[in-house]
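Next up is one chain by itself, shown in structure tokens, the form predicted on its own.
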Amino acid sequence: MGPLNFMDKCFLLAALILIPAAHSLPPPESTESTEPKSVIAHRGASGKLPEHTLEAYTLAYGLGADYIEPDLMLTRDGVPIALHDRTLDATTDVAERFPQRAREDGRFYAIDFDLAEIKQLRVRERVEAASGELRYPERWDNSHRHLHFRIATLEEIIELVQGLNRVTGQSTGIYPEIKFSAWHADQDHDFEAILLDILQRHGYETRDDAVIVQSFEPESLLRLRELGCKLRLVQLISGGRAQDALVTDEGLDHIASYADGIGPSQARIIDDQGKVRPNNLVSAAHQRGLVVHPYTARTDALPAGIDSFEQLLDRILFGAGADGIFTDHPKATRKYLQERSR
């Protein structure tokens, strides 16, 4: 047998670590809902492998995620790639490979590079821009120089998930986020049209399909509806005051007119003492038929007032009654749900 190519390795990895029947577990007890809670793998299994790589997405699949979540940016030639930031500095070696390509602010913007150039970059664990130190020191060690992680395209992620669904019989979905829609429009890219075309070509067309599209910008989701998008949409809501209007009665009514759910910061669900806020945001959303998927649960970055990852999940998913959660740690989240269901 010759050496395994990347896709062979992905399928083998998923087969070795796949949790049987992870998506058919009995629903945990909940006073809010009898539906199972969704485990959304934030940037893949980003707590274990460098974020937004095919390896991280494959691991997340095998660890029982219900949805694989890629943030999306566009290249200069209009290809959606998995990247959280507008710039490449924090998660790649772009400064070493293309030292003359920084803008006046000293940053390297993804949209200034063609896909062929993006594919030359090596992805690393996220570092802080000022210090170069790892943001999460207990995660992947960037000193492993012989492993070459690459930036993934949306189509590669789709083909990976659909291929694994076919060989495992599962129905894991994708949960892409449109990043900086208005900024991309200023760069002469119609992000929503590009995304919708790719999703439709791969069979994602109705609200029953295993895809949810998310954005912080209401105009982006409204643009998708304008283009005839029938997929499920989720309005993300930051923890900052700039989006306070979205969690008012009027704001939630407006969201319900174009979206199927909200993705609030966990800071809007629990306070700085770790207690469920009395504002009933989850209940208010449920009254309008909106699902609630807060972000982001991390074992290595617990919010104030929370003593353990399990306590965080319990407060958000069952204390507040959220329908699912974005998490860097799908294995720990799935394990918690399994144990609670027993």
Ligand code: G3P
Contents of the next structure:
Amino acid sequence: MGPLNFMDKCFLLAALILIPAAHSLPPPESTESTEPKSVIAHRGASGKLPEHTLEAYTLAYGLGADYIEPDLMLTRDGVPIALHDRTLDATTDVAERFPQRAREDGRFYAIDFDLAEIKQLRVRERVEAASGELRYPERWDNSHRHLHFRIATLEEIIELVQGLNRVTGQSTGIYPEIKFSAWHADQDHDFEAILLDILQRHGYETRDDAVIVQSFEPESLLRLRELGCKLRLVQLISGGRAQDALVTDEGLDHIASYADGIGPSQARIIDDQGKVRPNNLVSAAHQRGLVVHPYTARTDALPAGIDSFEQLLDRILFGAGADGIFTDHPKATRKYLQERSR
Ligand code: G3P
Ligand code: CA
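Show the same protein again, this time as the form predicted together with the ligand rather than the form predicted on its own.
Up next: the whole complex, starting with the chain shown before.
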């Protein structure tokens, strides 16, 4: 090689300066957590057994859920029970057992029944109130007349999960949702105080304990903080326009002042073509220290534009980078995560 000319010397000098600089660049900023993804059994293993029953929770536990999710409503005597709706019509035989107890609208409200009455009801697979048809035809079919699934109380669920944790050595958590807090308050029930009392009596007191409390109502979570609650809280965010303000920068800043995470509808993560939305909701939440647990993954109710359950999980958990997911199908969700980690 002959002597270097002026241009060669310039390139060499630039390379000497720039190449080491390139190597010392920090990696691209990522807000994706390296923690394992959480499998949250939505209403128990509700894809396999009637939702919110001890049987569905037990199955979810055995299928490897990290958290068991009960929705909570109150009975007339103020007992938290696992129930999604205000009414009992779609998931129990209340109309046959207490035909005189419907309100003027023809519906049977849980808050009109004491726990002793609630315990007489048979829980069934969810049906459409108007038609009586199964909501999910591939699921439990309600024809097994000798079985008597009952509505569970929160305390029964806690005893079940803590009992199983003791004999298995696992540390499965619970993820209770306060339903209709303002509505209960209108009927003189302090739902947050009732819930906190039960959780504290069962040893759930700090953010390190295996419980996360969720609500769609910011006021409910703020009330928990006002009562001194130190547990982790998750702000649910529906897909409807009414809660759009919660996903703005200001909304997320506010949530970060009282909660530890968000639980957005999966429609806020993927669009109606099944593509991850470019709105950066997950990273915006992560930047504020909030975990993200979208809802709800179902093998038998895939969103538009999604071809398979695995594709749905892949887009939400790895495309968007969410930290966990509410799922009716904990076994299929766990299987997907195990196979992906190989
Ligand atoms: O709590 C997460 C998700 O369950 C919220 O929707 O209506 O099924 O309680 P919902
Ligand atoms: Ca829920």
